[in-house]
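What follows is one chain in structure tokens, specifically the form predicted alone.
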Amino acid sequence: MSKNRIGICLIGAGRAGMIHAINFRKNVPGAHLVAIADPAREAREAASARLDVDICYSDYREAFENKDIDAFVVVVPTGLHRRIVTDCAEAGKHILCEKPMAMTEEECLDMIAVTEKNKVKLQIGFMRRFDAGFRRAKEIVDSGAIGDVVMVRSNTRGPSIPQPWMYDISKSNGPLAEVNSHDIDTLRWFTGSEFKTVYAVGGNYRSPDAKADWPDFYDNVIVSATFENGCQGIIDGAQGVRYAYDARTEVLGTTGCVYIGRLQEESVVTCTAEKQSGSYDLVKSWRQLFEPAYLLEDISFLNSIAGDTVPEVTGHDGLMAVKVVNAGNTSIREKRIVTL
């Protein structure tokens, strides 16, 4: 683009829209954050003066007629993807979207046909992609270091208590998406093939109050996996673990193992003469663990813009994931394996 700097508008200032508008704000060479976009006037005036940016906006169309901006960043519930996705790329606006990309295969298509359709870039947030440890064992399984990819083991176990709006399956797609949706584009990014069969058990052990209203929901769940090339999988997800947030992945090659991730916050233990044994502090929340993998998947959405390239994860990496967490609700409601 001729443009010395890309106007970026956030459209939904919680958790991680933050992390995206402060990035964006402050970290991403080349960028402006232009504007915020929120319905709720408390989350908007809050952005505002955290990152000093006077334009706002209770209704995000009302940007698109803002000539300075050129890309969205859409950080919002799942179920308003869809409907965000195609009104920007429509308006001839580049889109980052947080994972999951959407609720069903169609919908993503409908996203991925319409970006292409109106040439703008779509990049879906699965951010591990672009995490230091991450990207380091990809290099060594690649390298052929630890032989041919014969396993790959991720879990994700989050320290919250799930929010209301997530016991119904039917509108947050359930853990599988909201907490496995990284481990699913793990398993793929890693075997370098598609799911072929999944099978899912899942459980409610944590979350008492939605047994009433809710009885399908569940905060625990395990996956097994086949993939088109042979490889195996499994994925570990649960819900309101309290010890820690805590994300590793293991690669099993037929020469070797590649393990990612941590639970240490810091490389200091403790030791004293009460406490025999030593202690460590734990990593408290997910946005501490991958902060520097938000920056870095922004820099690379920005590059994509100005270099008119392909973003590193695409839309179609958002429909596969989104292909499997539908299969995994499927296995665990019908109890039987379900092939993609």
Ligand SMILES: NC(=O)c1ccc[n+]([C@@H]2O[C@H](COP(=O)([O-])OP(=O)(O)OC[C@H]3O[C@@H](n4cnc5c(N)ncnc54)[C@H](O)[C@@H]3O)[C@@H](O)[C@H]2O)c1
Second form
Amino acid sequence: MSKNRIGICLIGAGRAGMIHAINFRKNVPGAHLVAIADPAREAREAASARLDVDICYSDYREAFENKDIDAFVVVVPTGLHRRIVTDCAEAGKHILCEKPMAMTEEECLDMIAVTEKNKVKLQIGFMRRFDAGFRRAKEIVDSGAIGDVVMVRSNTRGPSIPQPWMYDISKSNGPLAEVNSHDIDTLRWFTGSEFKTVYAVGGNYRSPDAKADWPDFYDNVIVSATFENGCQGIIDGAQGVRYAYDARTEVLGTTGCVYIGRLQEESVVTCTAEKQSGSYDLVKSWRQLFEPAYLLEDISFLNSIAGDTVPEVTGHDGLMAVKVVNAGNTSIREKRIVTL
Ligand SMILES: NC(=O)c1ccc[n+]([C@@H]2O[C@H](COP(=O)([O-])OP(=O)(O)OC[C@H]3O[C@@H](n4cnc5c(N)ncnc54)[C@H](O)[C@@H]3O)[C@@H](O)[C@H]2O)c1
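Taking the form predicted alone as the starting point, write out the structure of the form predicted together with this ligand.
The next block holds the full complex; its first chain is the one shown before.
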């Protein structure tokens, strides 16, 4: 692409959408945030004011007429991803789509097919792949410093209670999708292999209000997995833990182990006469922990458009994670090991 600046339209000005929008508005070289699309007037107007962007659409399809827009960033509830990504691709626009890629394998395959047919980029929002710590760990593992990878263990535990729409697993795919998609992608990345079997157990420990209407809902989940290359994997996920945003990963090899992530917000520990055990603040949110990773992810998306290269995280990566989410939910429901 020979244009000086690549025009971006945000679809979905919610929590994660605003992170991308701020990046494209201020911090991604070569990007021009042209417009915002969101049917919720309040969200649209607040985003327009905060970002100083005048062009707003209540229906994202109106943006297809705008010749200044080259790419869309799709940050809407997951159930809408397939429809919106398909429409953007058919309009000949590049797409950065948040995780989880979609609800089902069939939806993901549709999205891959339509983007390939229209020769547009499709990148999926696994921003941990751009995080400095995760990247450094990958280099160490790939250098052979811990021998051969034997097991990858990854947890994501979020502080906030689930949104009401998440209680219906048939609509949300549950915490395995919303919370643990990142861990699933991390295990694929560090094992260099695909999931072969999963056994998952879920339970509702912190959401008593959901129990009567949504008996299948779980807010705590553990997964044990095997991989095609013989590696082992463990994931745990939780919502509503309150204490912190707790995302940590370990890669255990034949001769060593790499630990990624931290619970502590900063490296400073305060010890006083009153508090002899010392104290420090804990990481409060994914927004703060992965802020630099979102920026690098957005820069990478722009570079793949500008340089006409394959995105660093592809539709295939999104598809494989969705397959594992659904296998995990089947395992929880049917209380058995599921082979992928
Ligand atoms: N990468 C990450 O770590 C991360 C973090 C949070 C959320 N997400 C993902 O991002 C997506 C959005 O999550 P969120 O937490 O920002 O949700 P949110 O509820 O905060 O925001 C969603 C926004 O989408 C808008 N919307 C709904 N339908 C729309 C439509 N048809 N067209 C345009 N806008 C529409 C809503 O009005 C809302 O403003 C989900 O897929 C979620 O899993 C990813």
